[in-house]
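The data below hold one chain only, encoded as structure tokens and taken in the form predicted alone.
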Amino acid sequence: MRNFFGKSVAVGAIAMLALTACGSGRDGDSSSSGGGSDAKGFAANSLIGVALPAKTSENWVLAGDLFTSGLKEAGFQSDVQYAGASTTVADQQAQITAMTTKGAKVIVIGATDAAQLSSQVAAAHAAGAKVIAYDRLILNTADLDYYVAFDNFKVGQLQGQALLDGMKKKKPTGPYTIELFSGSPDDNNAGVFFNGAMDVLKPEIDKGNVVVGSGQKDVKQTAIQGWKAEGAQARMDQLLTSTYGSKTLDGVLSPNDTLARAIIQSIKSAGKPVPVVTGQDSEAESVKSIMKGEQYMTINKDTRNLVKETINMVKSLQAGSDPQINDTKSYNNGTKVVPTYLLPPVAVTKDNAAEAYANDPKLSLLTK
């Protein structure tokens, strides 16, 4: 079983979770067409809430685009709402309550904060409706009905090979000298990704065929509060000025694209090689970037099969029957295990961009 709270339950722990810990942590998957719902239908035309963070990236604005769109195409009435820019949970937990008051039959939610959100979906849940959490694992309480996103860890293990195989692509023997990023502390995902990643490469650094230069190892050591660029950019240009005089940085692990580029950014304009980067989210000026040779890698996850899939959701429920999901036993939320479904994401390089975007109007273009 995944539970993101390693040995403890207490709020937070997903932010002190170390190089040491969580393997996959997964008992086997199943597929299913249910979760135990006692779902008895609501009217074609009901409201459908949806609550997402602050548009900090590109998935994030066309998730809100499509979720209008796609709900609207079903038949429903849609009330999508992103959080202020200040990334503060206040936003969304009023949005959450409106939703509610307003008679939502169902609430999706892109967490701003995962732990900090149970109150409001206990709220949701006893008004009658059902809560599904879309990208992002919510914490800390029973009344969550569905979790439905890309598998996580396994992004975190694709990124952590990516970076192993492009440092020995471009340097055959090591020891390998990287440096570590990861995600805000109040997004569960960051986690996720970070121990995904360690499940590669701890055991190359445990051998001593890569060395983390800086000594930081620890998530807490890592995060970037908010994912913002410019705090990815300040700590790349510390680690440069305390660490990297003389030494070589042959890799960064980057949780995702806004964070590489910045980091790629800091690297350049100290006059330093860019080494292997990777990322996540398939932003076009990332792709953009892998094709010119500098970010190394990223990972798709077409949100747009991501918004399908929850809306996919919502019918089901609509019509009174349990929705569709393939996993019942990996995400423990530190109050139970919600039922899921996982997605693949698809590791993508300069060599494999034209075949993964293929069917991406936009991105496919950029591959060329």
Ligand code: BGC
Second form
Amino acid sequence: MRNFFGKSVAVGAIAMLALTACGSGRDGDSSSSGGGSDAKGFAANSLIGVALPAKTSENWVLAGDLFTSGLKEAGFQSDVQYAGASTTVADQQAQITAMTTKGAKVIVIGATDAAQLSSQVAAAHAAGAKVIAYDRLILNTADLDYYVAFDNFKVGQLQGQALLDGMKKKKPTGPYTIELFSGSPDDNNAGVFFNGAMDVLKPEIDKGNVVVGSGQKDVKQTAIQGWKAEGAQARMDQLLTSTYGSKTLDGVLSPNDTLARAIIQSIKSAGKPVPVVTGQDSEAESVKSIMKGEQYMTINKDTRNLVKETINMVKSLQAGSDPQINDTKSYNNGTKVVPTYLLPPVAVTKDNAAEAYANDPKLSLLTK
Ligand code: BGC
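Moving from the form predicted alone, what structure would you give for the form predicted together with this ligand?
Up next: the whole complex, starting with the chain shown before.
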């Protein structure tokens, strides 16, 4: 079975597993430890490696800075690396290997390609390092110790619900015409976000209240490789030409803010009214767009909390205890169910932005 997991199969399969788990009481259990009982601790000033993907959204830029300062504050040495923009997979593989060679005790990975890291993770593990998947799951490896992320399925559900609510606010009765976009197929999150959104949208599509104008409903048809803004803009340009000559577009499911702004740009360039567009990440430019009534919503996944939880895991491992986890069901990576700590995402529209960003000094200024 394991050998049977090709890359695309695995991504779909994992997304489905997450969906199945989500449909049946997805809170997981609330056990407070996991990941094996062989934790023995290590020296307080050990090296911790952090391998992040390319800077495809602001959250990754912030995460690198926060890991550097937070690990230092906790007394660790750190090696924080980003994959480059073009050779992302090879870069990240080499970075993880170098961290292992340098004797890192924990390697935190924001995967650039979920299915291409199993050999590097196995080597790290064999050298005695613990491996934590940060934000994005790593597939097809028994050597991944923990996963820490915002609840990705919930992110999708919040986006789907906000899309419906936003369209209803503008036009009380349907049917509503929408288009669907999803993230990069090499990022396991992309499928989970999409399944979360479809969990909310599909019943409405089945009833005929919501119509996907182009008919492109399959995640493969909606995917934007590398989470690239230009990819989203090109697909939206093409959809406008093929489908929206005279038809009105009421809403667009966009998986994140970078793509949302590109989609809005495409629609404005075509001289069409901006429909209800979803997003994710609370990027400054999107918060501004929401405040002026263009982008409809985003998701707040406070990177400060995600990095803090990850560093807490590292501290527990250093002390020789099992890190806190709160989900043992949702994330099967094709080889094992990975002990996970999930944080709650928050949906943000113009209506609750001031409240949602109240303790974020930079974003709260934008809501005034
Ligand atoms: C993250 C999103 C982000 C995307 C593109 C995903 O894995 O969870 O927050 O928008 O990557 O960078």
